[in-house]
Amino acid sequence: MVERGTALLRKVEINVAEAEKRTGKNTVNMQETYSVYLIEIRPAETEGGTPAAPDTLWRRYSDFELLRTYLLVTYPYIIIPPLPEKRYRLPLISPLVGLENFLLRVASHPVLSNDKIFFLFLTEVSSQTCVAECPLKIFSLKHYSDELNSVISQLLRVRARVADRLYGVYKVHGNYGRVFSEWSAIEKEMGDGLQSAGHHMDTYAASIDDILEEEEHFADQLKEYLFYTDAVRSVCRKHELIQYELEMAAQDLAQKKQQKEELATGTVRIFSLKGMTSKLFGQESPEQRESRLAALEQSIQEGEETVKEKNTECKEFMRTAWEDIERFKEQKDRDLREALISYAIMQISMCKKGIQVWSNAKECFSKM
């Protein structure tokens, strides 16, 4: 059960009401069918007891994945609720309960429920607003680089195991060649056929060195993009640092503005440093107050300039970084596609050579 003790769930009710299939073009301009889910948000209590009309918006499953990725990166110390499995063959009703439960779990969490991006996810129809408020693309990219790193690592391990077994198979063919050659020495009528078959087996076994060299070349192409994932993550870390500097500058500016307001109105908080010094040493003179106000005003102007510069730096970083990320994605798709095709061609050629060797051996055996 989900507890409704948090501020958000005391104010609103959250439901995932229905789902439907839609058709549209994906990022590579290809037609695809996907599922969308209707989120309903309504006030928990209304005057007169009349239920209010809910605010509604549609979200794709990928939007839920993006939100969870953002929460994982932003709150690494919190256990983030899981999403239900993405199901295609089962009826659309199956994920509704799981997605609603995910939203309720987040909304009931004392920290996650106060997250601004989560609130925008529930209320903003345009996902671009969320991106403007906080670049979820960067969080998604970081998650993608982690997944790509994991996939390539697994692929390299599988390739290494296959190469080891392949080496063993070829060495077994070398044993065939040795046995056929030894057998030919004690046969008269079958000797020539056995020796020829043994020669074909030896030639086939000796070709493993060239094959393993091609295998290593394929592995090197994969390792390059394994290392690229670290470079992508470094871009994400740089963005996080710029975002942190912007937030710190904005926080410092807000504190200075609050100090100016307190000084101008004469409001003194008892448990603040200013309040304690006032109690101990008395109130400031008007001249001292004016001097401090002028210094704060100058400091606020500098702080506003700093926030403006950091904000511009953050936006410019996002623009230039995303341009290069799009270029990198095109390069990655092209290089990995060519590498996989070359690897498939190599495997097909290798299998054809094996068929040819045994076809030649069959001819040799037929002539005995």
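Residue numbers count along the first chain shown, from 1. Treat the numbers as computed from the prediction; the structure is a model and nothing was measured. We call the rigid core whatever largest set of C-alpha positions still superposes within 1.5 Å between the two forms. What changes on going to the form predicted together with its partner chain:
- Superposition of the core reveals a Cα shift of 2 Å or more for residue 68 between these two forms.
- In this overlay on the rigid core, residue 321 has a C-alpha that sits less than 2 Å away from its partner position between these two forms.
- Core-superposed comparison between these two forms: the C-alpha position of residue 169 differs by less than 2 Å.
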Second form
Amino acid sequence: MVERGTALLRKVEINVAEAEKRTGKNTVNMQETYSVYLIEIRPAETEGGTPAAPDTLWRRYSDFELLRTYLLVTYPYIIIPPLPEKRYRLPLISPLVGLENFLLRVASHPVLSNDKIFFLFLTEVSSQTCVAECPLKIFSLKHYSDELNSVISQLLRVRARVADRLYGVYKVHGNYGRVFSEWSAIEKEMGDGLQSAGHHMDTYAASIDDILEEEEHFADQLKEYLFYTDAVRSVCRKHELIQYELEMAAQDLAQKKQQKEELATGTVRIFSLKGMTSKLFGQESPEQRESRLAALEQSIQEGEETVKEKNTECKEFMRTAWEDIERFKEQKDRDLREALISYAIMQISMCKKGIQVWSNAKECFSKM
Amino acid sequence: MTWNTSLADGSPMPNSPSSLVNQYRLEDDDEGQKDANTKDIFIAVDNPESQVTAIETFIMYRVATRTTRSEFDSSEYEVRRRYQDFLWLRSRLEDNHPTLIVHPLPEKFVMKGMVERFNEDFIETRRKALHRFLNKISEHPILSYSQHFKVFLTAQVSDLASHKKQGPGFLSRMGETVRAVANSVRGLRSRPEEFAVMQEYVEDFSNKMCSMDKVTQRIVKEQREYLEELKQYSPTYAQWADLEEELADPLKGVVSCVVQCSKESEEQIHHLSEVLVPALHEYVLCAETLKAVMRRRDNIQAEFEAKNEALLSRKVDQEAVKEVDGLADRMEQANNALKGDWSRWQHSMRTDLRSVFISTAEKNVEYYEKVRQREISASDSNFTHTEKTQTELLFLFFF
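Moving on from the form predicted on its own, please list the structure of the form predicted together with its partner chain.
Below, the chain from earlier opens the complete complex, with every other chain and molecule after it.
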């Protein structure tokens, strides 16, 4: 059903073979049950005729979601294949089939199939190296942080405008105070009622100052999280830097290994000046070659050390950073929840004041 | 009649006339005004329909009357009247009773921006005001027995037209106005103390009513703008809810809270603009009426004084003396009429405005109570089970 039109599909076959339920502790340290799905990758065609054993790895539904979001953002001009629904009311299509379809559609897309992250999603097992899972996790964090930043900024803008308008409403009622007072001077029976009602209008108008001051507190709490999003972004950037260094080190190592192979076998696949000059001016002596090989060997060893170091650095960074990020998320949820509650409490108190003022005013009006 | 804002006071008349009585809740009046318990005439203005003729298009209103008064041949009447007819009635009442306070009519249509003459809101506002006008007249101890009033309520359209023609012609009324102006140019010798006080009051009252009207309209404007901004909260909080897991529910709670509170705010604004603003505006027009009444009273006095002075400087002339006596009587009548009507009007104004202010205050209390309720339920959904009991107690304690 899927044409083997892409390079990827010419190399491998993709299956989503099984589903399993697992339990574990989640970010808020609560037991939860979730489903995992087994992805099988096997080489497309084996000359021998016997199918090779597939590489397998387990992925959760949320991992698929993460991958899809990554694709959506990275390739905004491409229509990304949909995922099956998370929960099924009518099991019309088994999740296995839906997830497999998703992977196959991505794998058969001329652009998406070449994505490095996608490939790593299919093949990488997380404990081994940092390279696949990190980018996705970091990516989702960055994405969330950007979105949160934008939504909080918007919220702060709206809040400021609403506060402005509310100020206007309350203050205009102060004019009632003035007019009632002046009016009461020319009336006999209505005078007292109007006068005292006027005072309540003044009280009402004045109350907005305290109300808005309290509201500022909520704005401050939001602003704090705005700054937090900046901090999260710099953690992501730092990770990207380490990642980049790791990749550079790995590339460098690979190149050196290649050079060694060529030197050892005498074949020249990579163009090098040395290679050219030796062709033109004659082969180098065995001693020269030996010394070059040794130097290269040394360099390779150093390179391997560097890669190992960088890998460890990356893993360590990810581990500590991710721990801190989880802590941050919990704190954020707690703090913002409290902020919303205090805001509601403040609103309730404002309503109480309003009820009081207008009940008093009503009393005064009744005496008119 | 008090301004019963809690009822559909200006609402269309029900089909069964007997239920008319239930439409008007008779309020307990401290001052013991007799009309509160002896109301024997009920009038409704409803059912606006546009009439199209070759020359013009206009609205006709149904005027339905139910009465037990003996001067009326029947107990029920239904006629159709247009705004011009109301204008006619009012000017006849003023002509016949120059120093009585005749309740004002809604203003003539003034082209204000894009508002059309046949705009639904405009027609409804006008209809309510016309309804109030007729009811105010019907409650007036003198005006409600006017022949013109009776004809207005009972005559079919063609009969009304011929009745209208019987009145003093255009020219004679012009003549009266010219004389009045001529006399007033001369100026009053001195206004009696009580009318001087009244004059001053009328000017101050007019200023206060204009201020009240302006302030209220400004409040309505500010509240509308506040509501517009408030509504922006929902999409923003909704966007945020989409981003979050744990916080998604509380944030969605905020969204629904904002939506509900917006509705409450709309209701409150509606009350202001449908009840308070029209009431205040009506009294702005009343103030203008009072000014006109004061002017007419002054003119009557001026006319008398002019003729009286002329008489004093000439030799005694039977005709002249008779004329001056007549004018003196006229002046005394006018002054007494005004004095009598003045306290009635004051009382009525007090009742009307008190009632409308009370209902506004009530509406505001209601608004804040509803919003408070919404906020409580919104923050309620924010609690997890363990926190709930603690904070529930907190709430009960403080709120």
